[in-house]
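Consider the single chain below, provided in structure tokens and representing the form predicted alone.
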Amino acid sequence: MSTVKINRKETHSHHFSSMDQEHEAGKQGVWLFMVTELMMFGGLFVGYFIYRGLHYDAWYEGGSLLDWRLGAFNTLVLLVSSFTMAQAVTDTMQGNNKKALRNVIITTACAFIFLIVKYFEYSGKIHHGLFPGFDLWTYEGQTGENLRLFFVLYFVMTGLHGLHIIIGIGLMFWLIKRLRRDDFNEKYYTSVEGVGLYWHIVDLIWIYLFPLMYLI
């Protein structure tokens, strides 16, 4: 018995006049959402720079207590994931869902590697009493208070970024499911492109977090 392959997305939704309009609307929606994310992190970056100017010595000491090698490794991991995600978008635009599936799986693996490294990094900071809460804090005096503020921002900013990584992993699993069903083609790849935009913004935020926290 012969089977006929039916694409799950051959026409635009009823509230759009064309596939192109639906694609552009979806992409603009993702960009608007990303703008709100950038505004949120932007506020945190502004706070970071203000307090860095006020408490430079504490910020210098706080940066020296972070392992730049772990941060650099995670930066490399995210750069690889950004490349594979971009390639997955290109693959779906060319109708090659199998190749796109492989690239999305690699991207997901990179995301897990990032979180695993972050877990060991956080564990080390907590073990050495650098988590700014409860009875774990070991630094006293005014310098200690300023250093505590540094680590509050460190855990909030990197933790919030890590939450976005976890959300990204969920989106990757959703794409993997749909790619296995062969849902996308040359005319319909909006979902892959939208997740790709989200992932690139997440990577971009880390590109700024890494030098600010670990290097400067």
Contents of the next structure:
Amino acid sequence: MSTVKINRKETHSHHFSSMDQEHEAGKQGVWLFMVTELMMFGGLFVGYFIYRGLHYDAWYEGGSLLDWRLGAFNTLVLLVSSFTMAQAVTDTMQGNNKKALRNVIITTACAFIFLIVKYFEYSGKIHHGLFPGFDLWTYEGQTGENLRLFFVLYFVMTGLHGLHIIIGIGLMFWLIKRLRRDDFNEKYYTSVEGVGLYWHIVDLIWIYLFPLMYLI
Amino acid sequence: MAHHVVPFKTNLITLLALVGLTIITVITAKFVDLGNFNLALAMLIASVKASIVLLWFMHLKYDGMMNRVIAVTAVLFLLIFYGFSFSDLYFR
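With the form predicted alone in hand, show me what the form predicted in complex with the partner chain looks like.
In what comes next, the whole complex appears, and the chain from above leads the way.
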């Protein structure tokens, strides 16, 4: 007699013809969502490149005001989290929810570390008068208003990326809950793989943000 | 196509490759002065890293044709977007 509610899917939903088809359809939906993500960030990157071409000196000054060591550290944190996420997908596909749970928890911890570093970066910038809004901008740079434009793009792009990290943490909590309930098996792991795809796209966007903001 | 389990070793090698390329990005961008070529090199390395993430971490290497077409289409349309924007900016 079972009193524990288990959500594990043993058969496909009625509007699919097999579990395989259901899985592929779900995954394809996530992929289409990822395309919209790439388009959204793609537009911001075009803005970045156009204004960079027009105001190179401001971009150079802006980049030198950011601490590339913190950016590099956060890059490594995200890469490790991507690895543990990929490993969590591998674990659930092998039916090992326990191991997957551990990897998802590490991924979540990395996401928090990323946000903590970002918090210190943001508060430092705001403290130095480099926040381009709410009358907080007091910085006297050599490139004036164009430097402010750089920091508009910096805060919008890294902020939107940070928002994705926060949403990702929410998704991780959902996975943790379901993994602890032992929901997944070798045939049913769509949710883990879908969150994985999302998390890798977040990492992929940071791969471009890091050199463009901090290094170049 | 479905249910290809990526082994631990492959994931680990992917991670190490990405970390290695990150180190190369930092060294070439911060300590090697190539002038205008620095940006192009950084974007080239970033694109290699992005491809590694797409192929191995996001399983496109093992995935069906449909998801590959979806991903390539996204990149293609981004390139059209970038191409027109920059040709307008630099050649008008």
